[in-house]
Partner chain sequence: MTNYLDLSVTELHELLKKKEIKPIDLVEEAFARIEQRNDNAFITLNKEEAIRVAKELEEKEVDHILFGIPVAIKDNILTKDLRTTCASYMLNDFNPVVDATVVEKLKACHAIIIGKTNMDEFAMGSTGETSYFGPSKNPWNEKKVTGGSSSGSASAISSRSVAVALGSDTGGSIRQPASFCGLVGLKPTYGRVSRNGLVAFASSLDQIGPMTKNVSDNAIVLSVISGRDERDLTSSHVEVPDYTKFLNQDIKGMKIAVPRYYMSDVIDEEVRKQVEKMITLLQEHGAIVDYVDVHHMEHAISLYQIIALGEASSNLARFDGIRYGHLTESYDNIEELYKKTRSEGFGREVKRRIMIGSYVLSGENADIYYKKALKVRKALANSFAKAFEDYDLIIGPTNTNVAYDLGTKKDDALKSFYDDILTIPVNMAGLPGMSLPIGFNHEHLPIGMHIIGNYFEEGKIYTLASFIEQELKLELKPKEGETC
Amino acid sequence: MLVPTIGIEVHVELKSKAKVYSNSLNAFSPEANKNMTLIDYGYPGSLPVLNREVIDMALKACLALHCKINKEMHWDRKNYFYPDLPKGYQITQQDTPIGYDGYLEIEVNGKKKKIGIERIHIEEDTCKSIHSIAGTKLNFNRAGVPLIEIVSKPDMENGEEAKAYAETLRSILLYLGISDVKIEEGSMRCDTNVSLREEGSDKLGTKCEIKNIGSISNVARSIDFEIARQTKLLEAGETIKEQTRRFDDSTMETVLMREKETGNDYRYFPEPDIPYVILTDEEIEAVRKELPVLPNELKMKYRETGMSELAMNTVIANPELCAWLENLFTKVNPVITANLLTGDILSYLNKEKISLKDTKLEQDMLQDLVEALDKKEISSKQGKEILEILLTKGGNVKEIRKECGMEQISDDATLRKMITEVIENNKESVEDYKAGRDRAVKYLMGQIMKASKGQANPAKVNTLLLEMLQKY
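Write the structure of the given chain, one chain only, in the form predicted on its own.
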């Protein structure tokens, strides 16, 4: 039986203020070749200067992924020719990556698994090639943008695990605040290595690398296709060749790009223009103290509240929503808060293509709304109506309730009068209740809420209704 072995290399653009080896602005610009200096051009005689902010960002990733830290680091030149690399080499960390021997924990179908992190190293991005009928042009805005490459150990066995790994890694990096990790925009890029080995054998099969994977969903699809492709070849008695392939999302297949290069092809040697960097224990601990609460910790915390898996995963996937939940967590019911944030609020944000800060809703307004829902002072339908007003116009929850006639009726005498009238007008339902038909209570409840125009306190109505039915 053939067993898949999968490893993933993830390139992540860091959002430092400047590039990694120059003081050029590290920012998107619609204007080509705007954010650049002679260093980014690879101009002869220009010398790189290492950006300390990049080291601290990379260090955060290493610590969050439980890596050991190389306290003494040097940089290397990775030599290869390509039009988007004007120097003819890329400055990277080959022999002394900033982090190594870490791990990331994933969860698939309720089962947890640790995926080893082999290494994390710092390097620079290349120019962006722009292809057209007229030819290929280069945009140097991306040249020198800082990257960290996170290389997993070959610990995954299928596309589902690989997808969970990519999603979990993206979530951690997003919470660290060091990258936008938008795979569709290129700030997070995944390359996968897939091979097959005989079950029970420690000898790994020949791997093929898959590049140009445009989404996390396609990480799983490309791997599953590649496993099927290699299985078919091996079962037919053919040999797998080490290749670089790409994933075509129109055909959902991997396509040959080139025969695989080896490490020797890059002629690595130490970068002479950047001095060694020494990290002290004090510097490492200072960065460790800046680490935020990470997604796995939040999951454990939210599960204890009884929050649904869907609401929990959705709110954690959106740091802005999660920040609101965290701020309100101890003040009001977190389950109701999460349901509102991941339900009607997120739906509105997606529809309008905006973020929470672009709405009129404020945290104290949401707190008041959750309290009203939790105390059953308003129905869920009324909550939706109030929320829509808060998102578009803002306001005070109590005042909105008063203006819209949503003041809840909780007075026993008034409710008893309403219930008596409904019972007198629905004798058949009373008989159904006596006959043990539970739906009769729901029907009577509906009639009472209708009579009160939704203003009756549902919990009190239910208690009083059952009490009064016993007397008939």
Given for the second form:
Amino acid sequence: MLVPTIGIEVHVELKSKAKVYSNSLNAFSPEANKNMTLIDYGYPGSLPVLNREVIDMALKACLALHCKINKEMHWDRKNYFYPDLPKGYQITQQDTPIGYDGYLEIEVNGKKKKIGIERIHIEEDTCKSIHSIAGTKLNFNRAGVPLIEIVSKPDMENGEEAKAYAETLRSILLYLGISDVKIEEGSMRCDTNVSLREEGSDKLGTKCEIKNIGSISNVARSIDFEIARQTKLLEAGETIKEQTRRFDDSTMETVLMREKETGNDYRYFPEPDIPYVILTDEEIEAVRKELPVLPNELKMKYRETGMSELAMNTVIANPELCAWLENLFTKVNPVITANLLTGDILSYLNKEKISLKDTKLEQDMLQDLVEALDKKEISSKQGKEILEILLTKGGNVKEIRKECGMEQISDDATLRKMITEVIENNKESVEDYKAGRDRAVKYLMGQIMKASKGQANPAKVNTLLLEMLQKY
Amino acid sequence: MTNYLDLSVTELHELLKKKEIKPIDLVEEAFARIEQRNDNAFITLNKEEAIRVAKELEEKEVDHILFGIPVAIKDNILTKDLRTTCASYMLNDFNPVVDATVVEKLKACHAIIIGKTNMDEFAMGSTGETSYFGPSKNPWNEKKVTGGSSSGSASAISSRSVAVALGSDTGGSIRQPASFCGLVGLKPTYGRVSRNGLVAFASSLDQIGPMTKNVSDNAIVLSVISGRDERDLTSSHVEVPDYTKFLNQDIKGMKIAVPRYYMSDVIDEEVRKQVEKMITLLQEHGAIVDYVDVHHMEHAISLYQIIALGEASSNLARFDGIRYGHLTESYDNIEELYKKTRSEGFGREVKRRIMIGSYVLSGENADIYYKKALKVRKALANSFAKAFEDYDLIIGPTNTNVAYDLGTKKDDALKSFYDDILTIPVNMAGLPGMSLPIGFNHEHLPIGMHIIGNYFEEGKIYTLASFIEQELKLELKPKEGETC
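Could you output the structure for the form predicted in complex with the partner chain, given that the previous block was the form predicted on its own?
Next comes the full complex, and the chain you just saw is listed first.
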């Protein structure tokens, strides 16, 4: 039996303010060559500077992925000729990646699995080549944009695991706030390595690398295709040649790009223009303290509240909703909060194609609403009505209830009067009650609530009703 | 023609301050001298701009010792709007849009840039002969090489065409031509002077330094160009002293080491004898001089070929004609663009060094050569450090010999490296080193002494150098037409 072995290399663009080796702005610009300095241009005599913010961002990723940290690190030059590489070399970290030997926990069909992280290193992006009939043009806005490359160990065995890995990694990076991780826009790029080996054998098969995977769902599709392709070849007695393939999302197939040239020689050597960077334990701990609660930790916390898996996953996949839930978590019932956020609120946002901050709803309004629902001061149907007002117009929950006649009646005298009336009109139910039929109380309760148009405080009515029935 | 440029910077400063001369007098003398000598010391002259600046300065207060002083800049240091070629066809039309940090600093003091000096192409060579523009002439004897790679700066100072000049030194490129042309040349501690704007040859070895007629001028220029620069992460935060404070101090009790390697019989006898005379002189004045062993110096050439050329092969990769510099006229694909542009743009020595450098970094060679070289380099630095535990300075000859005939080493790629066996170890360790004129050989060619200091102790070098200069009072201006 053949068993697949899968490893993934992920390049992530960091959203630092400046580029990694120059102080050019690191931002999208519709105008070509707007965000560049002589350093990005590879100008003679220019030297790289090192943006400290990038190190802290990379460090966050390393700590979140349980990596060991190279406290003494240097940079290396990767030398090759290509027009999009202005200096003729890329400044990267070959020998001393900032992080190494970590892991990421994934969950597939309820089963947890740790995927090893081989290394995380800091490097720079290249220019963007724009090809046309008139020739190739270079846009330097992207040159020197900071990247981290996260290399997994070959610990995955199928497309589903690989997809879970990419998804989990994406959500962690999103939570860390260090990247937009938009795979479609290229701020997250996945390259996968797939090989097949005989079950029980330690000897890995020849691997093929797949590039150009444009979405997370294509991670699984491309791997599944590749596994099938390789299986077919091997079963036909053919050998696999080491190669780079790309995923074609129109045919959903992987296509040969190039066979591995022997001796791809990057002539790595330590970058002499950037001195060693020493990270102290204090600096590392300071970054660790800034780490937000990560998705997997959130999941464990939410599960304990009895929140539904659906609500939990939806809220975690949406950092804005999650931030609200986190803020209200200890103040009001988190299950009700999560249900509102992922239910009516989210569908409203989706319908209007806006985000939470664009609505009139504020966190304290949601807090009051959840509280009212939790204390059963209002019905869920009333809650829905109030929420709609809050989203579109905002306002005070108590006042809205008053205006819409949803104010609760808790006054003893008023309630007693109502109860007396209902009892008088339902003598047979009182007889039932005395005969020991519990159903009667429920019926009477319903009648009282109906008479009060839902405004009576149900808890209070219950106590008073029982008391009055005793005496009857 | 006037002879103001025979004077020291301090003397010129006094004259300028007293309004006895104007900056324009110095500028006019500089260009007159350059035109008269016609010794190929300059690649590009800055005549119009220099005259404009000199005139402008007439309205200003003489507020700095370098105010109005004519300077020459080696042509691998960027000067805004002034062609910077690195003596290569590759950059024949390259007009930088910025100044190097050192040029900014000189301009801020109102020094006047006279022109860009000739050099070995991309600073690769030790004779000046690899320049696309041909060699500069040695004013002491025009049949002899000036040394290199800072050939034009050495020639221009020796002929008194400018007051002071900047050179750069990767393996001896300031000190060796200074020694061949009878001037004071200092390679500062690695990190003392910003490399921002210096077209890189070997980034871990390159330093810009002053080349001057005398020790005092040298200390003045170093005080100006040194210091931390946020644009060069390898520049040091160590405070910059006023180096002129170290001049004319007592040398009594100074402890000086002479590495035995520096006095072996590969050194020309006349050169060695002259250094021995200096040792006696120093001892007579109360200095303690001992012979010591500094290990691994003998590996200097190998270290240089691996580390300097490895780095160079990478540093010169950016010259592909796409963004600046020479671009071949026609090409069918990107591979051809690279091949033709670089074949046409670079000279033979540069190509040879790029090839050697690429080779030592290729595949497993990186481990066999490069990583091993880094270890030996560290051991060499440690060996120097050990000597500096007991000694203030290290001395010896700057070179194995005096200036030799033009053309001698042109066809022997390896031989020209051997010029630098005494200077390269200093770059490898990152230490400061100076070449100081200490006399002449029987052909009346200058002999240089090497003074090496501990990290950031350029001050001690100046103390010793100014002492020797005072004692010897050598006539360091070549007589015009003397031996031609």
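Keep in mind that what you see is a predicted model, and the values were worked out from it rather than measured. Numbering follows the first chain given and starts at 1. Each form is matched to the other, and the largest set of C-alpha atoms that superpose within 1.5 Å is called the rigid core.
Q: Tell me whether Asp432 is among the residues that move between the two forms (Cα shift of 2 angstroms or more, core superposed).
A: Result for Asp432: yes, a 2 Å-plus shift.
Q: Determine, after fitting the two forms on their core, whether Lys453 shows a C-alpha shift of 2 Å or more between the two forms.
A: Lys453 C-alpha, core-superposed: shift of 2 Å or more.
Q: Superposing on the rigid core, does the Cα of Asp374 end up 2 Å or more away between the two forms?
A: Yes: Asp374 shifts by at least 2 Å between the two forms.
Q: What's the distance in angstrom the Cα of Leu415 travels between the two forms, core superposed?
A: Here the C-alpha difference is 11.6 Å.
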